[in-house]
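One chain follows as structure tokens, the form predicted alone.
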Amino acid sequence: MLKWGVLGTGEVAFDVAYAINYVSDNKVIGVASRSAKNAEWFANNLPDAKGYPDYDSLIQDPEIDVIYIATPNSTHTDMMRKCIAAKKHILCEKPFCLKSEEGQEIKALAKAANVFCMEALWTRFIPATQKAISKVKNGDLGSLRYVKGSFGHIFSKDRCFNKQLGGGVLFDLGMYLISLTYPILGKPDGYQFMPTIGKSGVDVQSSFTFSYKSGIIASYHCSFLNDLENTIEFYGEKGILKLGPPFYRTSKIQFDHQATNSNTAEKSVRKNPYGYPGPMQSAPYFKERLKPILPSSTKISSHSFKGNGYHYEIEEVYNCIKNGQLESTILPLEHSIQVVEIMNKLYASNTVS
């Protein structure tokens, strides 16, 4: 049994300690924030679970194995610290860190004190993601060429535009885009950055785009200010991806085929729809309108999730720990810490800091 605590007592802590106690022999035992009233209030809607005055008697307790960082950004790298010099296991939030120079200091610290420790980026875990990723690794879009997402929603909350907390719309929102297409992609070796700043002096929405030797585009948008399609989308030679919406809790995996012309010198002159008699003139609106009910080169496959999503990260933790591993492979702490740096790199080429 792995007996967890949580630092932390915000929306997404809820949620994550709900999906540590679904997961067989995982529980949440122990909850410490700020404030020991909030602490007490968030343990009562758990069985089993106590509130703790302070976060350190909450790292300090020999009863807890593992610690579930959810304290603001600009915290995480310190909790960190203090969980492995206390020899816990460790699940932190993203973004793992604010400076990716801090990511490798936690990386070395970790490793030396044996113990484990993980970025919560729970979507990389979800069925449909993963297996998204492997199929544009293994090359079923064969040579890929461009990459595009988006990621925005209407937040009002407080943390997200407190530079001081660590906040911004890039590594709030942002992160995750960059986060789920690293893996195939890798470091950009070009960067430009086009972020809208608040009064609170954070990046509210930002577009941002990348490129690579290999030829291949990537292009992002994320924002505070609007509800965008939330989506992710492979463009390759035989075909397009799509992830979502949204791309960050969905079960589905949409793959359009591109037809390709095989017979580069056979040349074509497109109709001219104005010579067509009468109402024929009409015929690429009403093609169209067709297109719903016509055959498609569409397919949509679909894949396990339940719940809140959230528990597949868990099960990647005690599988790890239970192993004896100090860090996950979907995940490793080395991907964590350049989505990092890639962030500050975005940041130091404009005037944000």
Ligand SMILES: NC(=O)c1ccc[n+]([C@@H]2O[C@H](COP(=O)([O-])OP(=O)(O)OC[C@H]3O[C@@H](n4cnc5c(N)ncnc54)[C@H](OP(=O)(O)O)[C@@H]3O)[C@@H](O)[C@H]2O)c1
The other form holds:
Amino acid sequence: MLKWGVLGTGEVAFDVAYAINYVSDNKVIGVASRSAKNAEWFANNLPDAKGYPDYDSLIQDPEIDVIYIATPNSTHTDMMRKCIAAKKHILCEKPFCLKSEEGQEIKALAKAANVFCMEALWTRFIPATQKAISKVKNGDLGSLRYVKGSFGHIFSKDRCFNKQLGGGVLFDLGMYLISLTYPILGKPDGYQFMPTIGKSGVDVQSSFTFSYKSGIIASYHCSFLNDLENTIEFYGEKGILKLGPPFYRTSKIQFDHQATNSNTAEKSVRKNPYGYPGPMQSAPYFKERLKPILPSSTKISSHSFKGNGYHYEIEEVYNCIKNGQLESTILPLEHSIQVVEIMNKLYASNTVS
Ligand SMILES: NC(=O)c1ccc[n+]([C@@H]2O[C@H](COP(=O)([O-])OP(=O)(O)OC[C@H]3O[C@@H](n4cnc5c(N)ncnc54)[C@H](OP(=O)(O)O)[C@@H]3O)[C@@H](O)[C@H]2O)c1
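We have the form predicted alone; now please give the form predicted together with the ligand.
And the full complex, kicking off with our chain again.
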């Protein structure tokens, strides 16, 4: 039995604690808060947990094997330092840290202390996401040309707008777009960042674009101000692969195969789907214009999605610890650190204030 402790009593802590108990041979036995009352309330909502009136007493408890850190972004590094010093395995909420150097420090400390450590980027473990990543990597789309993604919801939570707590929409939402496409695209060669800075001094919506020496362009938008489309799309030589909406909680992958065969494209044009006047349909330039936007076939594949989706990352932690691994092969620490470094570069490149 893997015995878990949870640091923090916020929204995501509760969802993930529930998911931990959902996975067999895993159980939350402790919850810590800055307030004894909060810890007690949270623990009373779980079958086998007790509350700790401060974070340190949970971290020091020899009964706890692995600690899930669900406190604000700016606290992650310090919490991880303490957990490693107490020889606890770690699952730490995203973003892994605020500065890539801190990530490198944690990676070295965890390795030296022989403890498992992983970022809780749960979406990387969803079956449809994993399948989409492997399809694009394996060349199912032919050569990849363009990636686009958006992640936006209307947020009002204090910590998201608080600079001291590591707020900002790039750290909170944009990072999912970078992290999900990182295994395919790797580190960008060029960066462009356009944030809107809100009253509290953090970015409340941001557009950012990456370019790669291969010629690929990736373009993203994230927002606390609007619900966005919340999809990630990969455009390749053979078609378009789409995750979502919403990409973070999906069981489906859509693949729009694009015809390279002119007969198929002509059939699509004859259907005149946009209601253009008849004679226009046969104009050669018009056929050419329609060709790229008319899929010759759309295939939707279904993949398992159970529970609230957070248990997939818990299964990964459990399997890695059971097998004596110090890192996940699906989400190694270097991936998490590189994603932080990319965000550091974006923020550093911002000339708008
Ligand atoms: N994986 C996901 O889907 C997902 C979703 C949302 C958020 N997150 C990440 O999870 C972390 C927590 O997010 P959340 O939305 O759950 O936040 P939240 O609801 O604001 O809760 C954060 C908790 O952290 C504790 N805390 C410790 N030090 C604090 C401080 N100085 N100020 C405020 N709270 C402090 C508080 O618990 P006590 O008062 O009991 O100590 C609070 O309940 C963030 O890093 C975030 O990026 C992940």
